[in-house]
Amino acid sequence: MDTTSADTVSAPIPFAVLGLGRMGRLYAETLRDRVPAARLIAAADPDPAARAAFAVEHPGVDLFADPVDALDGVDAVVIATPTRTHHPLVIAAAGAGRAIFCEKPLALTVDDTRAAIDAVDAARVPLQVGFMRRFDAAYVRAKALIDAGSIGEPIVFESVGRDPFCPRPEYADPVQSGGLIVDMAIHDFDLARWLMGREVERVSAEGALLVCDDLRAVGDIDNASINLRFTGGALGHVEVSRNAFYGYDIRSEVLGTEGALTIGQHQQTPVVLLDRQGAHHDVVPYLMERFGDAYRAQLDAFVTCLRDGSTPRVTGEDGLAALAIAVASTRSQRAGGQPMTVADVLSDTSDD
């Protein structure tokens, strides 16, 4: 579809948001309040209560129970439905000729991810995957410093991703979300590829259910530790956790041959109280406090691509590469830490 014709180039691009859970509402509010080049005109969710609550907050937006019905009359779509529904909706949106922004991951399996990418390629529509950390100011600055050679050759990647609460079992269910590693560590795997400028070739992972006992009913874990080996021999490590009850803890480090970069910190507000008991400061509460600007920036970048016809900065192939690492890591974790190669996952047509 052409969103750059002379009579429409200055008009806001009409969007639909599919899925009105936490992420869908986040994207809807961001489109409405922080992306002036976009106009939210439609939204969809099968839950009547979700639609009713959304109608109060977003009067004038057309609401649908079936996400496919929301594709009429828009130029672009944000897919923020449950993870297992992403790939059929990507295929439907591509078939309708709509530009697609899809929350990570595109699908839960490599085969379904490839099917989604093939549909997008056949329809020749833009696709951007929602790895918002690439648009965070700190990570953008780190990438620029690495590319400028400020730390020499990157040789070790470290990343921590910790959520401040145990999720609901129905959300964490691996059938729905892919499980802890696919749901959470996929962000770190995307950062690893992007910051290191290399592909991950081998992983080994350990995981356990240590705190969030409600997850036992769905067979998920709450903590995982994943070792990475990159092409060319560089090393990496990713830790993800559901039980950082002190706050939202997202940090990374890249060690190079001539220096290192640290990205992220515990502290939210740059104020430290000093008293007889010591030094005290706050912590990052949760997602929007840490990455709210990144969510806006990634949608701004997507709209820019629709305006000028450029390729989105995070493509379907990026989504496939990160998912393959996550699937390999999940297999390794389930096999008690046995090393797994990403190439084997990409060549296996019976992926998990």
The other form holds:
Number of protein chains: 4
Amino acid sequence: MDTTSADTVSAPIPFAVLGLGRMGRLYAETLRDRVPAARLIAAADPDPAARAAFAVEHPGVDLFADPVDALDGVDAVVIATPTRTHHPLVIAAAGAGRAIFCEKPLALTVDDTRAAIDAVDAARVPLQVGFMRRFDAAYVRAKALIDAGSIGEPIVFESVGRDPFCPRPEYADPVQSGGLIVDMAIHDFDLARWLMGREVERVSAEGALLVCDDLRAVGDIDNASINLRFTGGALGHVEVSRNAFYGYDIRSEVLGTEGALTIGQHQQTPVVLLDRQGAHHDVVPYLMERFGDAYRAQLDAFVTCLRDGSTPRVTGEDGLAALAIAVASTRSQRAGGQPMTVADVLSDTSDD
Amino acid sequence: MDTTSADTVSAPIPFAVLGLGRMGRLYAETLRDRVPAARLIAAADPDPAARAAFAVEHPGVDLFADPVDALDGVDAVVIATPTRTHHPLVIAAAGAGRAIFCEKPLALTVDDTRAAIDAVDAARVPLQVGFMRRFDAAYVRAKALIDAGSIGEPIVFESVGRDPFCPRPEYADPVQSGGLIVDMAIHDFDLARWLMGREVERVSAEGALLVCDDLRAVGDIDNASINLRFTGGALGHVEVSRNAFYGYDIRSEVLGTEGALTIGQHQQTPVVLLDRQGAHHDVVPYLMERFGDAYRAQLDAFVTCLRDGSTPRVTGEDGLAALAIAVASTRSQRAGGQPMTVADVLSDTSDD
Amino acid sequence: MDTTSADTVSAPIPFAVLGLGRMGRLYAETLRDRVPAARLIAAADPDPAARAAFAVEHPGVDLFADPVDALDGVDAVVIATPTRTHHPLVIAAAGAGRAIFCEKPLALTVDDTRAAIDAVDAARVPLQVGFMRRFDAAYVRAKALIDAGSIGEPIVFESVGRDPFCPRPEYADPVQSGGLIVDMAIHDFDLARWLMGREVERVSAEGALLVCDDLRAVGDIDNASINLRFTGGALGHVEVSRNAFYGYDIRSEVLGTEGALTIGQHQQTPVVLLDRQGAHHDVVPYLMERFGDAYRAQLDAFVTCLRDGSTPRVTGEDGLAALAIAVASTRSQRAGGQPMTVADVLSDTSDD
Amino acid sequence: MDTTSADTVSAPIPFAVLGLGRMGRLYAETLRDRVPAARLIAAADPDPAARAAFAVEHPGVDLFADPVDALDGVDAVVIATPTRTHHPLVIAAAGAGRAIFCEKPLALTVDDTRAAIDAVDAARVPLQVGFMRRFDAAYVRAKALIDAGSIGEPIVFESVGRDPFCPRPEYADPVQSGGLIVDMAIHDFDLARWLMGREVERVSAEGALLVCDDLRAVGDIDNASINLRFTGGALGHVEVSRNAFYGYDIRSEVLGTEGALTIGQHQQTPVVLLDRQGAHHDVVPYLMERFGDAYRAQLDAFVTCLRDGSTPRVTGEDGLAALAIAVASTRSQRAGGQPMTVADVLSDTSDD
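Okay, that one was the form predicted on its own. Can I see the form predicted together with another copy of the chain too?
Next comes the full complex, and the chain you just saw is listed first.
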């Protein structure tokens, strides 16, 4: 019998997950099952019921009510708490010297985002923001084709992001989430910058509450249409919706000077039923069916950065830039579609 | 031997085609080959070379330099002259009592459009505007599905319209064509009103000259991104481009409260080549491959109206409404994306 | 006013259509509306009701009970009578010196097919057999790609041909139609020879009556699966069915040494409905929606041959070769799948 | 701090993987990374280099030269050795009382397969055969739709299975693998039985060596086309190829009395590039990209059976039935396409 030892293989990196809502549980599960180089050893949530349920699924993980307590003894944290609490936890984790993976956005305002980035910079810890789409096979391929010159110079960006159900008002409340545009379109804004290789200069947005009546109480909208103007005159557009009851509909396009790319499709399972009523197939149901592999890949990439000391592919500055576009768009939408510049948002210390 | 007589069949309606450019020749060919109930007997173009070439293809058709001369002896005219001359010819044809099919747009300004409509109303002649997409099998099916309630209430409209080559500057010159948005997006604006069953209230537009450098001399742009706000808060967006060198790319979507529709596809011929580089298929090359049948169907429908006295499906008011959206969008684009209301355009007698 | 004369344009070629069933009416309509270089002046059908109905649609066309009478005064005939009468009419038309377009197959036996070809050869008149798929844009493109070497050497052929409804027993009766394989798969056999550039040497077939119970009375099957072996060892397969109630399903594939081609698709109209049950689109309903343009193109090509003296692209020998494969396959099916060689069928003068 | 214990969670089941070729390594990796309820503790391969490489990837796993030695101390084995050694190892593992997951086929002959099944039955251990396609999301959905009556009664089965490269002759050698049809089409035969809900009664097959010249030395073919006749007259067809250099092409269809299903597609990544040459997308490259999740799901299902005592979904009898079809098809191919009955194969004790 041959025997092998593990000496040459690095020990897994100990992680804590902060926040055990939907995203926190997703990150925990991904770390446990699909990122062998990480080991989930701690988790935190103020809700005892959430902790109890988590304990059943993740035996052996230490659980805390206060997320700051979970920072002890880990090398890295995943911050998946409610959005408003992201930046204080980034600052706390940086202060404790932990590597930080933070769900988008880092904060709801430019000032708070900058404070988080400053803390990270001061502590010289790695920070990655959770724009998982950059790790999706389709978007990765599109980026590679653009970089290879397949469509010439990219000049028009289009993106559609639609969720399959109305959110709970407590979640969607703009005070908690930043509102529809910050919560959803921020992913498209990050893609816009990344795929176009340009910054957004000016935006104008229309929005309305059309379907999800429960959101009226918290003052949010459920649909928005946002025009983008990039440096150099390139154009873009993002449409987001809470009410695509047929499925999770994420698609983007880039038109270049020599060609174009379309990214995303409706069909999930490659089966088509043909009957007297026509042809029928299913539709991507929701987030994990579409981006489950991307969630794994972004954590893998983060862990790789921790191991080899490289800089995460999605930085705090990326998080700030996408937030600023979202804040400008939200202001434009509230101002009846008046164009807003991103520079104004970045220089305005009183941003909402 | 049985013999049959033609008594019970109506004689074909005599038509003149005014203007023998690309569209005029297309209408002439469609009338000759594919609309048995019409007979092309006259055509007009000031260019002798155009007339000579036409004579070879259409022997037996009387040809005139002055389009007004071609009105004699016909029951109906197709106006396919340069855009700026549409409204005076509509007025002349109405004055002569002819039924009028006019390529879009009726005119480049709201005032001129109204003058054309007034002349038609006074003469009580039929008028149909050339929004052929309403007669395309795919758009017809989409409209029927919406009317049947398949997607609930329509709340978001999206449309992309891309031409596969830069136009000649003389053609694209905004003085002649109204500029990119009037020339191209007017089709999408008509679809927007028709499919959504709502009027557009407010628009804002970004645009730029990014590829077709020859257009700089005439002051036009080649790409535009236009946000729409409909009555009741419904949203929309139209993107147009002159530089989709891969093909003629016309697609629309409607999101409703219960579902969505996508209209249009890239593939023309149902053949896929699989080789070591992947899968490959062709793309719709241009206008007639995509809308050839729709051009025929709209003329068929027009001839049916002439026969049975019904009102054309696309009226002068439809032409005015789409133009007003296009004028408002053009103004917004020139004003750095400032939102403009369609009502302001309709009430402003000094519209550009 | 310019005037043009028609001197330089050839007069249309006078045609007769023999047989006013579904295919005959289709050919007549195509000749009238879509082949300007032809003029339909005569038609024949023994059924007075068929003639009367035709007269309403085609005023001015001379009608005859006996197809032979319709040969007078025309230059060319389209034979679209019941299959069993094809070859005597080919012989009669050849004897009268008429150019002949004959619906597939030329006859139900090898001997009768040869007799027809011999008569055509003796009379030195043009003959084209109605394998319209060779004129379909998709199959034309596939053939061009193969000829250009895009897939290397073609080595495997696959074809599916499914009709959307059970035929009337009188029509399907093998005595009249040759049975399922002769009636339907003959199109696929012609494609096989044309796309592969090889002859079929050996076949074996399984078949059954599974759905269309009315066919039991006439002894036909409704589904068949046929293996082909080409010269050089290349392989093929054809599946035909009478009961694809979801639509008209015609697809083929060619696998080569360097790649593959797929031809055909289910979707007719480029509209997709997305709702809580998934995604839905339509399916090609039937023959004319799929091959209407090919029917026009094959008549156009035939007329071009008549004008310029070139040989039709689908010859009598092509008709014989496809029939021989069909006869061999039918024999194999009736013999429990025993392999049959095409050579045996061609050398056997007693073929059914 | 809350602490949780693992008492209520079952300990992972200890597994050995026998054979560390491509499939063995795949199973080992899947067990380690994606089946939390299993724990890989032992592996065997006679090749020291294979063991050494494996040790690097799987530290802590005990390694053996002789697979029988790896049976000690585990509850379950995955047999992924060369095909000829499957059945003696099944018998050995059954004798040791281990639960058995065996790659397809169980053996190369009916007799050897029966001997393996008999040993399993005598030992009353669970046995699952590796027809992973039954666990693929697309095939699972198709089966569910058939069972729900969506296509009526299934009557025609079609399947295409194409590998993207010629195999090494040592692997393809019929003495080792059973030859092309046993090695590849056995998956399609299993699908045929499962999806149609019927047994195959009769087959006939054509085959040839057309591309992979290296296989001439071992006497194998690289392409085959196989006709199937099911109980009740239902029909089927399977095409397999070694030389689909464009990708891994696995597709099936089922035609029913009321509709049809298509399963499988060429595209892997939902990105389409549009350029002046047309539209381009990628193709499924190979096995794991298409069936990686199915490999995980079949092991998950096997482990679930071990835990709850249920019978595996793919039994030894399923393995025998598919093998018998493959043996009959191989005989038919070697006999020039003569039809063979599966019953004859099952009753013939001298089958190879």
